[in-house]
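Take a look at this single chain, the form predicted alone, given in structure tokens.
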Amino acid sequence: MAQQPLTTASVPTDIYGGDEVSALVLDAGYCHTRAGFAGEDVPKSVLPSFYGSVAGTRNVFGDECLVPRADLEIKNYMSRAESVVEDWDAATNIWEHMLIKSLQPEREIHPSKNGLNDPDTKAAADGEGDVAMEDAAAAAAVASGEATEDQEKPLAESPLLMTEAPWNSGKAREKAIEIAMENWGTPAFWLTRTPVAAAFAAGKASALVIDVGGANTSVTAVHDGMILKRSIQKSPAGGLWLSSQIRSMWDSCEPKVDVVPTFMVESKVPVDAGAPAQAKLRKFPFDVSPSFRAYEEERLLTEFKESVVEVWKGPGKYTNPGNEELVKSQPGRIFEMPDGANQMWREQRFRVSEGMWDDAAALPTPGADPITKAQTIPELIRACLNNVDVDLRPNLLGNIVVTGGSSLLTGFNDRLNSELSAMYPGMRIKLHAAGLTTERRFGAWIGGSILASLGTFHQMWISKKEYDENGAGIIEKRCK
């Protein structure tokens, strides 16, 4: 017999069950952090996870603040190797900026406090008006940003769903719920793993999730909305690794390609393809920090990746005889640098991405470990499937979800399909890769948005009452 719904009198009170849930969804990644309202199809606020630290004063967030200035260092609040939060103070500041300043409406001031109903302000200015000590103290507290106990915390009406890397540590998970409950006063909280959210965004409860992000690439098996811990595989072959490959290619070109980021170019003259650039560079009255320069160069490399780099579609490896000659005979793509230098890219644009599939084809990157065979995408998939039950493999291969911004390279899905068909002949292989670029870049956020807006999800939230009774350890018991 089907279970009868509980009457309102007997509904447990520790479950958060507000009807109109204006839940917020926060998805933090190494390159960007995304925040928005549950039930919407794209995040309202997307900021770089990089922030500017002005020596000895303050931190600044957002692209419009990351401009050349004296003593500005560019930092990231996440660790590059693990894609988990490293600097909690900066993380809290960025998240507060996004969730509270960007998404919350300005709070209405009570008419008695808006200054319009004050007695004669001139008299007060002359020192004749009396100010009650309590009012002065309250005004000082507000000015200094101290919230009194009875003042409402900023997220007191908004449950918060956050995403996390599947290998996130227990300590970091407890820290996340602590910030949400203690600092922001959220009435309910939930933590979901990114592969699970990406699978939900594709409408699947069980899937093999291939996430090609900025800092790394991961392959995870999700079964009935749970990650299979033993299946998690990750490799540094993501967007930033691809940037280092492009840099190696530019260094080994004849003539060598100079990387001049946009902020350094004051004016330029159009030149023919292959001719040296004729540009006037900006002079700054201070030293631009190496970290700022590297951040700006990364933006240029990202533009090159998006417009030029392609993945060899297969069949077989790009390094197989005859393939390079075939590409040389086809039209290439022209890319113009910020300083005006431009040239045609043909076979090289396939070469830079080939290392993701074939470790032997990776270009040497000075100062970094070369990629190993086990870190290539086909081997990550093989290792992931070898660690799950044999009976689950056909279902996972029939539900492969491709997500992450770096998976948007032209030809990526064709190559993935051809590699999988060669590795698992006779098996039914079906890729689910969203066609819209926003869906692929924000896959985990969209999954979190769907999850938090489901009526059936209400009973899952960890309520403030539960947190108060059990402490931060509740996250380990509830969010498996």
Ligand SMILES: Nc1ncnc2c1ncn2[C@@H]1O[C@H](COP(=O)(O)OP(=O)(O)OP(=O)(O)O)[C@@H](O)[C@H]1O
Contents of the next structure:
Amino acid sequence: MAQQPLTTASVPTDIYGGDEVSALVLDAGYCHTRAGFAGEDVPKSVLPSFYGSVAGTRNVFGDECLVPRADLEIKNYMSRAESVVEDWDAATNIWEHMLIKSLQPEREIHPSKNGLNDPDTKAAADGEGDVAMEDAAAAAAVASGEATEDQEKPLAESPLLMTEAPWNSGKAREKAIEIAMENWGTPAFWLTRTPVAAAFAAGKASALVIDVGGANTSVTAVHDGMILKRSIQKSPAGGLWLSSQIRSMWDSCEPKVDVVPTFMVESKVPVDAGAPAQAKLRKFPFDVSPSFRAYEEERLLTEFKESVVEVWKGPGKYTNPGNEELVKSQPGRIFEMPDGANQMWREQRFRVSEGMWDDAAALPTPGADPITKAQTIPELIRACLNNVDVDLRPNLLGNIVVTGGSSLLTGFNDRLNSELSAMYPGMRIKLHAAGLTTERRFGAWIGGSILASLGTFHQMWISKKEYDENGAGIIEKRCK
Amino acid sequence: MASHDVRDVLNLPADGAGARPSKKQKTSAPRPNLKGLAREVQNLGGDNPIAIVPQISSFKKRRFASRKPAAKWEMRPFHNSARDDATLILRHWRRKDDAPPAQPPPDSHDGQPADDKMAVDESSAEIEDSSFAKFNVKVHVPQYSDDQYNSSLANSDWDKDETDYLMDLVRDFDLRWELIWDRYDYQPDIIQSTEGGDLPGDDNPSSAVVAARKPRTMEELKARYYEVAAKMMAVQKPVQYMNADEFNLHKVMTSFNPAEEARRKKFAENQMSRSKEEAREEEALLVEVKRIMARQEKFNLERRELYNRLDYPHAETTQDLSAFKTSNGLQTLLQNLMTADKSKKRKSIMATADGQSTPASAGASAHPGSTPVADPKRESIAASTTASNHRDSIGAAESRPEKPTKKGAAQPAERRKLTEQEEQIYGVFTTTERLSSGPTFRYERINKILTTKSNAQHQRITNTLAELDIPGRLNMPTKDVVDQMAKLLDNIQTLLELRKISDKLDGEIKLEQAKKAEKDKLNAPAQPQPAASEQASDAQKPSETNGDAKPEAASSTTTDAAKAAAPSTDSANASAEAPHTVNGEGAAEAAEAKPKDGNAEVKKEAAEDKPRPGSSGGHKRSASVLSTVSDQSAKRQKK
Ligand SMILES: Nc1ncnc2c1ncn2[C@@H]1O[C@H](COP(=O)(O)OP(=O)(O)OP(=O)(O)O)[C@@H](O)[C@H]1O
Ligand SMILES: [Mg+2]
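Structure of the form predicted together with the named molecule (previous: the form predicted alone):
Okay, now the whole complex, with that chain kicking things off.
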């Protein structure tokens, strides 16, 4: 950023000037975990937060490894309800995989310890390339055995900035700094909340951040680069919830839509719209675990979401009389299932997303609590604003940052705008939603990347020395 | 495809049948020199070659010439003195040949780099400080000791711990109240358990009460902080020694009104939770207001333009100036001006006098030349200089179209107008009399008044002045003084005239009385009913006196009218009683005069309208009244 070979190279005169210190940025979400170098505009490494656990001993990361095989369970190291780390061992694993293996230069490892000569691992590695990781125990052994003795810690060169959900617990935060400092030996560390980072990514220090992610949708007010804790509102009405809506819509369809994920299909023949699929399904000599199938189904649902589902633009609810008739009269979208069955979707594609805005329109999902009125996006915003000082509200309404993958739904911003103008008539309402899909999906990461490369941010880092002196508790004192 | 090729294909002669061989020769000459793309482009032109100047590109050469070894970059460590832990050394890429920027000797972080330098000194010269360190600023939060707290900051609602907590938050969040309020989470029981030892035993119930307390509002927090800050400010520096800034700050802090603030917020909240209809209505109203304002503005603009058009000459009209350069032209101009003023005056008086024609206009039309132009002109100028007078000038606007033209000659087009106040400050005034050429002394005006009088009159005026104890020659002839003096002389003159008349009347009355007494003596024994004869004689008497008095009175009234500028109100008031007392006589006189003069009635009305020293009541004015009047004018003069 500031490295142009100009005479001013060494002295950034601007308060917003960048000053790279080759920091790393890690943004962990329920659906994806993103890692990369500060100062870049997209993360170098994006992996699903779902990982494969092979026979309960080894973890494999990355979509390439998530193929049907025996004993493969798909797990997520994050918690569905909270979008915070649940399984710290797996988290450490996947983070090391991303930050150290993919982003750090190769280090010389003694052949006896590099794993290639290990008969067990070799066999496994053949199948899935070199992406598979040592299991947690082996990694720990490597860390404790080698790293401490003749090798410096893997991240000794790079400060690390991580993001966290705004409701993250103090314990989880301490755990994060502990891992970064003790396991990886980062010289400096910082934790920032995703809404703050998303606001920075939009170039704002104060904003109302609406993050429609995978597991959760949250609305948070950010003032001067800090979240207002009382304003935090969270609801499950995110991408996964939307998937469940699609699923119940498919289940209630006439005829019922079969969910056959891609990996099951060996070959298919084109069929007419609405006709039953004629596909040859693959047979596996082992039991495919339900978690793997669910993961694959989720991929299918996501594809449907991205290509078919749309949000009713407003004004007013979709269920208002006349709207559905209007939609029915307009061209729909055809979606072809992996097994070849295809169908035109018209009014249903608006139906499934309406529950985000209107609890009465949500489809019933078996085995899950129905969404409440307070969990709809407009109510989240209202509750959020009611919990901040009244003087801030107009400014927040004028700086609404929309981020998160599910906000990419067609018509989302239009609906949000119309809901807000109906809720706050006469106020200036301005939405800032990045135009690029990457910027929307990686909003929090990009904000972290900006933050970590700011010259003025150097004074913020928690240094290793400070950590050593104060212990993990320092994170609560510093990262407010 | 070049034109050659086309010709080739079409089997045409190659070089345009050699129409212009000489030209061809020339143009084809440079061709072989061209290479590559340039030649192709040249070929496109065919027989009419495009003027391409083949340029030897200097790019390559320059590149080779300026080739330098690539700049070397290095990972250079640096620290940031703004950090609490300034030993953190981060590294960034910097050009190698770049000397580390000369940095100011570390002052604020003296202690820290000392040992730091020790460690690194051998390896590198010195670790540079981050250039961003200077951006770290902190707010200053009031500090207080326990004693100070107890003596001046104690508050029933706040204990010291909570106040400390508040101050910490204020420091942590740099006085951003929204954040402070958001994070404010004071837990008294925790504090109590840690400090339980040194707190008095009665703290338990109080803390229980405190724990149940509802959360602090932002206004409470602000109020407390401002209270503490203001008091500590005053403790450090008593209010009377504060400089302006400090005092203002102190005042702002002490006058913080949480209730008011809360009310304001409530109001703002209501404002935000309006319904759509209310919002729309308000918006409509605002639009309406805006429209009205815009219209008002436009209207004002138009009006101003109109005024300008009335009072100031147009740029075009100044071109007509040549028309007035001859004496003939000037004469017509004067005429125009006068008729304009007349009509204007008639208009304005008509408004008050119910459309009756006025003696002024009659008189003016009778002798146009003799009436001084000064008066109406002054009026019109006053109208142009003072905004409040614009109305009557606009009222007369339609009736005097010649005016702008005339003014165009009299005044330059664009001139900054001074306000009345400015005129006073700068001593600028517009004179309305015709000036003689060259500078004159102001007191000469007074002298002129005196010298134009007959010798006897002059003598009398000087006597009166002496009586009033006013020097005939002014010590300080400022404009005001001279004006007052002129007025005074005017009044004196009127007074003298009236005195003369009253003397005359007195004499006649005495004469008549003497006659009557003689008659009575003769008739008393003969006829005992005097009433009828007396009536008759009374009726006859005024007619006789009238006959004598009239010319003088008439002349005096005409001169009065001409001199206009209604006599000072004091003298008018003083004389106000005069018409009353002599009412009977005046009425009789008027009744008598009626058949003779058609204007008499109007004259009387005008006299009532503008009371001036009654033409027939002079004898009623006592010396004392006179003296008070002159005293007043004398006083004014001295001012
Ligand atoms: N174009 C798209 N249209 C609709 N939904 C999309 C699109 N792209 C991604 N999504 C959905 O966005 C979700 C992922 O969003 P994102 O990566 O922001 O979540 P996350 O940050 O990993 O999760 P969280 O913030 O809840 O922890 C997925 O559920 C995915 O289905
Ligand atoms: Mg997210």
